[in-house]
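Read the single chain below, which is given as structure tokens and is the form predicted alone.
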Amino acid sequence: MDADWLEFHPDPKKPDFVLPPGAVDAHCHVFGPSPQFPFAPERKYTPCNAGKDKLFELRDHLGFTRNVIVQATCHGKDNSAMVDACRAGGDLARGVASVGAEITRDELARMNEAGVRGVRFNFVKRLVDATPRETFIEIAEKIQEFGWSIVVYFEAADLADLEPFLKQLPGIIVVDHMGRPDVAKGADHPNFQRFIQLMDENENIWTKVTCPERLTVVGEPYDDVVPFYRRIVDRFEDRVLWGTDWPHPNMKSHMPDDGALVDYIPRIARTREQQHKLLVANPMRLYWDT
């Protein structure tokens, strides 16, 4: 793994919020472990092994019932170890893949069996070279026939260049991370409206209020990004997801504890059925309920 690397925390505490029935981590990766799941050639870091095991294991210590996998960009377009999880898994995962323009349909149908639901399209430049969005609409047309929903990655500074081109795109997208707004300017400026905006008048796009450990200026625990987080759950409390984004790939300052991760989602939902929609029936409705 690269030199900088951070692990995962390896001994998170038992969350004292507990998590409602059947609650559903909805952002989180797997890496390799290597070498039965190679990383790809093209990767822009290496990161650590975190398979399945870890991952399920980690699961049942913070109390959730299920997982959506997220492809790793460590991984490429080698959707492998994510496919593998999501069988190991069962009922109790979902995938979302990253593909190409050469992807067939007898290859969806079967990741779609084996619980895959989505597919992410990724346009932070540090992570990922970038791709002509051609070809993201030519993906996202060929996912509506399993009913796929679609995940973008972005930063706010992209949003303005990139808002015609969601418009453009079929089903549900859900943006990670809030756009990953830029946090020292505050809730109010005119960059985070303006993604508030896009939600409103687009009531096909979902967000995930999630990762308080990147967006945060002053640290743990994480007090500047809550008034961003509330915004968006107070508002579209029926679009909203969230996940611990373990293992928490390419963070420099610090490794979070996904214990006390748990213990924030109270801070930004702040209702039990706030709550019950952010961890339950919305992740429900959109990756097992299709």
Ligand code: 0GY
Contents of the next structure:
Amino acid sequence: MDADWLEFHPDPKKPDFVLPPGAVDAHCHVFGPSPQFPFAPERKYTPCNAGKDKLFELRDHLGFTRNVIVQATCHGKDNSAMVDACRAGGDLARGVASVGAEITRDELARMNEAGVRGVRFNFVKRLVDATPRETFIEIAEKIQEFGWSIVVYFEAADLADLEPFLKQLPGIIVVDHMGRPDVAKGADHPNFQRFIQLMDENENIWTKVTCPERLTVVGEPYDDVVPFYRRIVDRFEDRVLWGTDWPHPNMKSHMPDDGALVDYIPRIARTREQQHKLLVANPMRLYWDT
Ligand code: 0GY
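Can you return the structure of this protein in the form predicted in complex with the named molecule rather than the form predicted alone?
Next comes the full complex, and the chain you just saw is listed first.
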């Protein structure tokens, strides 16, 4: 692994917040383990191993029932580790893949049968080399017959440029980590207001209210990110998802305790109804009822 790589928390606390029955960790990854699942030659980072057994152990420890395993860029378009984890998880796991335009219908069908229900389009320059938008459109068209959704990862400064493209995409679009707002600028900043407006005007756009540990400027317990999540959850409670982001790729400042992250949930989804939608109803509708 990279010399400055931070490994996931070895001993997360048991959360005080009791998750509702059937709760879904809708944003997590597996890394390897290599050499069984080698990392991609074109990767931008080399992580520690963090395989499915560890992920499922964490799921049970925290009190989740299900996982949505999102392909991590360190595995490029080789989805084997993620698909293997989905197969091992059975009906308790779903996946989101990274694919190229050359993907065939048979390959998509095989992944669908393993539990994959979406693709991820990544625009974060430190993670991937750029993909032409026409390629993403081609992929988006190919997945329609399977009813899959699309996860999009970008940073706040890129939203204005990406908006026309996002509006062009068919089906449900899920924006990772609220489009990574610049928390130092505050929730009233035009960039975050633009993101809210995008969700207001496009009912097919969902978001993950995830990763306070990445977005915070002041650090734990991430008080500065709370207003951002509340604005989104209060306004779009039927279009939000939550996940741990385990094993937390590329964290440099600190490694969060996953149990403490679960304890953060009632700060951002404040009623039992919001919590149920965020953790159960919404992810089930998107990833299991299709
Ligand atoms: C995340 C965030 C990151 C990495 C990846 O696939 C990935 O490598 O998603 C990041 O470095 O911000 O959502 O896990």
